[in-house]
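Here's a solo chain for you in structure tokens, the form predicted on its own.
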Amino acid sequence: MNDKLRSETWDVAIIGGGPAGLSAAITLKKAGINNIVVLDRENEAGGVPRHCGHPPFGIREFGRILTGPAYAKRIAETARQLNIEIALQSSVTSLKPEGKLSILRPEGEIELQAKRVLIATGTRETPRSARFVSGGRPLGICNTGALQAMVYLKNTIPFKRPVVIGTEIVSFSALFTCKRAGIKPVALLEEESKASVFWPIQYSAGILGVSLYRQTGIVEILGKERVTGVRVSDGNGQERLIECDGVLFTGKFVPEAGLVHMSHLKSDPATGAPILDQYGRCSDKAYYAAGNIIKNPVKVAGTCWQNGKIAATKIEKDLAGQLD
């Protein structure tokens, strides 16, 4: 997987292996492009979806239900049994004007040019640092992605009895996640007065043997060494002591459009999000994007493979001279 790309030049260059990414990649092969690559900062493609244990993945694009880690293969798989070439460990560093890319590889740094570019780099949940969640920093305390790479990549656990923070559709992709690990989740907080998923999932949480207290926010992390509670408000303003043996901070997802930001594409500074016209392109219009990066809120990755089709059609007619 480490060995040099075959070309430096390119019709289309992905950055990003996730659902986005792959669906765009295989639309273009199959529409004859063929000089495409599918550039990947992990060991393995797939995206996200490698991480999560759970169903339902794969009903829209296959017409069978898939654990995450099943999906991801299957994807990436179709691809490769397309010839697409995929570069793993090949984080882009840069966006340069008109398509030129600077990436980091195993042999070193290099950089290619590609007459257009997708950008489908997906999103971030908010990290603790980003919260303003007062404490220290003990031993205990993570995101869902991190959590769910530990249980699923790695076989280890960061915690016994955590409280979980948010209730979006990730928050219960995590409580499942920690079923299936032995981890038995004290409490789920949600600041708002509602839970932000559709009803009939917020009462897993209660099927889960999980509590959900609502109007209630987390003020504290305490602990030296390892996490052993939390002060939280409710709507009242009164606080009170959770025990509990980590944090497991879930959702408030951004784009992850770091790349944009440091790049000389515009950037909509309300969302982070690259700013685009009506055909996906960015101010640039060597650079497309499509999946996560795009817009909020978070799309699944059913939506997000047919996002990127979306975007490999409009390369398509791009690159034939057929757009704007």
The other form holds:
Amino acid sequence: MNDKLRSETWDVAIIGGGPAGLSAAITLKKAGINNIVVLDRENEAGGVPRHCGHPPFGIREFGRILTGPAYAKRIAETARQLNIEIALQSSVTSLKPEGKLSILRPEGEIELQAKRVLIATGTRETPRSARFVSGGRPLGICNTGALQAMVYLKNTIPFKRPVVIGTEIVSFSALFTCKRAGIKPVALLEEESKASVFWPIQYSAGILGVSLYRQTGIVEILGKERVTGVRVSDGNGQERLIECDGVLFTGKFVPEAGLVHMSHLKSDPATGAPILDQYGRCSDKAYYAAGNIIKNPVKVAGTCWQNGKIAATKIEKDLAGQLD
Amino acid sequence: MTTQKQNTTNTQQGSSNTLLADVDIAVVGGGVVGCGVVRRLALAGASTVLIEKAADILDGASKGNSAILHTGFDAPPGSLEWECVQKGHAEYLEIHESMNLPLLKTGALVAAWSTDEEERLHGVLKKGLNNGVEDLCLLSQAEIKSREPHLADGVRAAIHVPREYVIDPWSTPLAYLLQAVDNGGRALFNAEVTGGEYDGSHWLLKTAKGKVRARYVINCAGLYGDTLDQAVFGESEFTIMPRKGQFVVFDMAASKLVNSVILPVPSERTKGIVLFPTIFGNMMVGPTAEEQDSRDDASVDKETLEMLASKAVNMLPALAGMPVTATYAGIRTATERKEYRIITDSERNWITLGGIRSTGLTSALGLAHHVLDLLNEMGADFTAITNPVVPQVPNLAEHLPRDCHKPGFEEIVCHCEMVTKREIDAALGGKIPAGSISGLKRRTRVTMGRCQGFYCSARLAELTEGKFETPLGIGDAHE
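Output the form predicted together with its partner chain next; the form predicted on its own has already been displayed.
Now the full complex is given, and it begins with the chain already shown.
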């Protein structure tokens, strides 16, 4: 694979084999651009839906309701059937001017040249550290992404009775992951006076028997080896202790844009996302970005799929010299 | 998943009466000082054992130091600390390459931000020159700007300390201990020393794991140095007054904003809040200096972290909006007095190294020589090992080739820090295997990057299943 990746100048290299990246690849291929490669650092393509073991995925793309893993498999399969080159275990380590990428693969380090690069590296939740939450650093603190990967990919759990922080769409998904894994959250905290996505949260918290505390923020995480509890404060500054064995920080998505920040590309200091022009191009016109890396707030897979398609049409025109 | 801990330490299992080791020297405490001391004594030809109460080394003060290799320019003149820092600095430079330990030659700037600090700067310069750090010099504002173009305009003057460097705070002590073990030493973990008796020629130490017989004991128990002396002698000449220091670690992208260690003009009490690049390619600010009673409460608090971050932005305006990767706190082993508290009981062959604060990472190698000198004065007579084994530790420094740059690493487990499966497997095995998740993090950097385990926790739980007493995964996710 290394020789193949190195051997030619690719028309398009796509970083990230999630919904946005694969949708762009499929769109480009169908438009007759054959010389494309999808680079993914994982062992399997599909992106984050691989570990979202719940429906609904795929309504927009396949007209039917799938679970995340089934959806991930399906989009990867679709790309493969079109003979799209998907290079797995390929970690892009730097973006260089004019579409040159450094890539680490188990076989060794290589450089790859592409006429256009699409950055579709997605998003992740803000971890506890970047939220500046007081307290120690016991085990049992994680994000939804880590929880879901543990439950759906590795059949293990990090806690049994966590406090869940946040009420975004992902928090809803986190509660269902808990239910499926036999985890019983003891409380759901929202700092604002109402939940971000009120009805789904109200509904899922209700059926799971989890109490939703609005206007309640986490003050301190307690515990040495493992989490033993959290101190929380309500809108009136009234503090109380909730016993638990974990803290699940959900949402507050930030772009997975470390590569961009370390590169020559300009990014928006407020959001962390790369700065794009009206065509979805970065400050170096060889680079494009699509999917959740540029979506704030974070979007569902179907929207990223759509967004990848749009980016692909721009790239197609660009390659044909018809963009500007 | 099983929560059964494997026997991952090179120790014998046994009841509290089992004699675990019968050696010349027992070193109590697996911090940087203990590791440095046991290395020197093993090289000197003594039979040694290092006894640590936690499951891995560096569980106390040493896990939270600021990773600077000091020159001793601001150490108390003529003090043992000054002497050990200078010796330690020199020895580190001699040995680091042979052990594959990294060195980031950053240099430091002692920056004055007010007229008062500017005035004090001259005293600092004089003290430094008197301390034998002869390459210090005052920089003009223009010189400061050329070295540190991103530093805020408020900086008035600075002293350049060319040989203050940045090193790996965790691989360094590990390398020291590995060298002791490779040259005949042993290490016991989960073996808290609870008491001891001296029979006129030997110590019999009681530990949580069994007994250890030794001719000499070196107390390097750090935050518990006083309580160990109390447990054995009923009293201690000093009292540990734990001093917490919180840190904020900024994203790797921030590291391009600063080249040197930016030190404040030191006060009597503390070296103050420092802004510095790390060997791992991040940028950090800290530590605070907060007195507290607890010796193990390394919690952070929101207000302090916000204060640190804003202080960093004041010094380095381009840092505004830069993502924060991690926050943590370390606890320093302060005592009632500023100086090192070295207590030698030559009647009973016991040496206590107490109150070794932030300079310990540098001074450990110098302290180790000091201990050997003391032992020789006490009549110990060892014959140094000829051609000692020199172990190499895996490189974690960002500016040097990492394991992922060598083909055949199988898989990148942690993408933020580019940690390979091969590295993790190696850290879980070997002569001093990681004893806990945090020990594994310190050995490999797994989960320590910008996503803090969002992507790799699950895989890490799988790879470490059954290895640690406190595991990441605590049960099955049943359908």
